[in-house]
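In the block that follows, a single chain appears as structure tokens, in the form predicted on its own.
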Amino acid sequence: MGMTIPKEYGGLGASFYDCALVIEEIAKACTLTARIVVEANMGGISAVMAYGTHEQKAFCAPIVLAGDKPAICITEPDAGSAATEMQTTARKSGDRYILNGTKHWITGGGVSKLHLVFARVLDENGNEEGIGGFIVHHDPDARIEPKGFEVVRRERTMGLCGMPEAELKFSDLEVGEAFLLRPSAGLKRSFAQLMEAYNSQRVGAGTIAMGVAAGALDRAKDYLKMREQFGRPLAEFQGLQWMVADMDASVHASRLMLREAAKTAQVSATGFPDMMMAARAKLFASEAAIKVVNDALQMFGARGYGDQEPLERMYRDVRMFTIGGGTAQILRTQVAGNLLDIKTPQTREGYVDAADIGSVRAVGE
């Protein structure tokens, strides 16, 4: 927890690459624990460490180092992949902001102590200034929710069941002005800068998927050597040999792409991994992991489908990683836009050339 927090704030000052090595090993055994480690080193906390004031860093670091997994509050009921369509607002009132709105599918919402809540920032006259991130402290151990902070419900999910996915409602929740993250580019560009932290989170999420796949591969190899049918070990059947070879190639390719992406943070001006490489790596690793785990389960037959082996849980867990943290389809759009030098917002108005933001070319129905 907090490996990437700088030493001056009590952390190890570890790189995202160092963190990825740890996450892979944990994910081989438990997807959920690995996910907690990702969120305690990448995403929300890395945004605070990159863009926060000294006071904000000093406030958040001890909470994370003590074991808290910060919750990133971006998604809303009507704003998923189109995150900029969020309706949650934070209106200025003296030295405070008043938050109103609803967030949905918030991992650890209401259980985590730290919440990084994204909202449309309004001045005292109601004029929008941009999208900002607010540090909201909620202590579930106190059994008393702060006024204006409500956990509406917790969703039942297919996998990763040990961490709740919550719907949160903010009703005139007061947050001090000192808890607004203010990146150097200002509020107009605040959201874009804060989302750079997602590049590290995507490397982390892809590494979890790859780690789960590596764990499934290890179990499959051991089982093929141990299990006998027709008088010989399954490892001697060529069909299964080819399957395990393909599984190994997928895991190895995923590992190389993810580690390559993680390394770019060390030379990046932002301190975060390269967007293109992070998106490409998460896309490949998350989809490859589903197939690897599925093939491993197939090798175990009915035993893999039952709960006496962890593969059925691993299969349910790994399915999430083509959805959370940027769907496979959104990542493909980002990669394609980068390759073709176009901005593709997926709106009816069409797409915008990156080289000429002012010219809009309409697309056919």
The other form holds:
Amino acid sequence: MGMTIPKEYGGLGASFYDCALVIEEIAKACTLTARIVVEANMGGISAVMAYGTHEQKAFCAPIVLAGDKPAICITEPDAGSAATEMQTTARKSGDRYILNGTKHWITGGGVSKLHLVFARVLDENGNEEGIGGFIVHHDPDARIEPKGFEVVRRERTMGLCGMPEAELKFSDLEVGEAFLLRPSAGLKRSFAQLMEAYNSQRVGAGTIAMGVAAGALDRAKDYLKMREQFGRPLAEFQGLQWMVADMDASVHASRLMLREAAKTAQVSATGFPDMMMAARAKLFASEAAIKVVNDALQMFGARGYGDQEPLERMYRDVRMFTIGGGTAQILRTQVAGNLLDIKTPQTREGYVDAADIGSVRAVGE
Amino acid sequence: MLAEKVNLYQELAKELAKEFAPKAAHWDETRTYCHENIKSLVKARFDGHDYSQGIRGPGGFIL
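In place of the form predicted on its own, output the structure of the form predicted in complex with the partner chain.
Below, the chain from earlier opens the complete complex, with every other chain and molecule after it.
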């Protein structure tokens, strides 16, 4: 917990690369715990450590180091992949902001104490200033229950069943001005800058998927050598040999892409993994992992389909990673935008050159 | 195969994974959050080692 938090705030000052190595090992054993490791080191907390004031860092670090998994609150009922269409507002009122809105599919909602809530920031006259991130502390066990903060309900999920996915509602929730994260680019560019932190989360999520796949592959290899049919071990059947070779190639390629992306954080200006590499790695790893786990389950036959083995759980768990933290489709769109040097997704107004956001021209011109 | 430098964070994670694996089905079946595992993660960090500087020698970890 908090291994990437700088040493001056009590952490270990570890790199995202080191963290990825840990996540892989934990994911082989328990997807749920690996998810917690990701969110206690990447995503929301890494945004605070990169862009926060000294006071914000000093406030958040001890909470995470004591075992909290912060919740990053972006998704809304009408703003999923189109995150910038969010409706939650934070209106300035004296030395505080008043938050109103609903967030859903909030990972850890109800158990997380720290929340990084994204909202449209309005000045006292209601003029929009950009999208900002607000640090909200909610800890009923310590009787920290800010008025206007409500955990509405928990979703029932296919996998990662121990992790709450909740709907949160903010009704005139007051947050002190000191808890607004203000990246150096200012509020107008705040969302884009805060989302740089999400590139680390994507490397983390992809690494969980890869780790689960690596765990499934390990189990499949053992089973092929142990299980006998038609008088010989399954390992001697060429059809299964080729499957296991393909599984290994997929896991290894995923691992290399994810580690390459993680390493870019050590040389990038932002301190976070490169957006393109993170998107590409998570896309590849998450899709590969579903196939690898599915193939491992197939090798176990009926035994894999039942709950005697962990493969059916691993299959349910790993299915999430082409959805959460950027769907495979959104990641493809980002990768394509980078490759083609255009702003994506396209809009009905035409397309925009990434290098010249101001010049909009109609498609086909 | 090329030898990779041993990363002590990774080695520690492998040890923790042995503790976490038998309980993974429980969290899934009961839909409960793994507070117990978090205590182990917090405790591991408080071991006080500077894992990033570690190398493994023949007699174990040299820190």
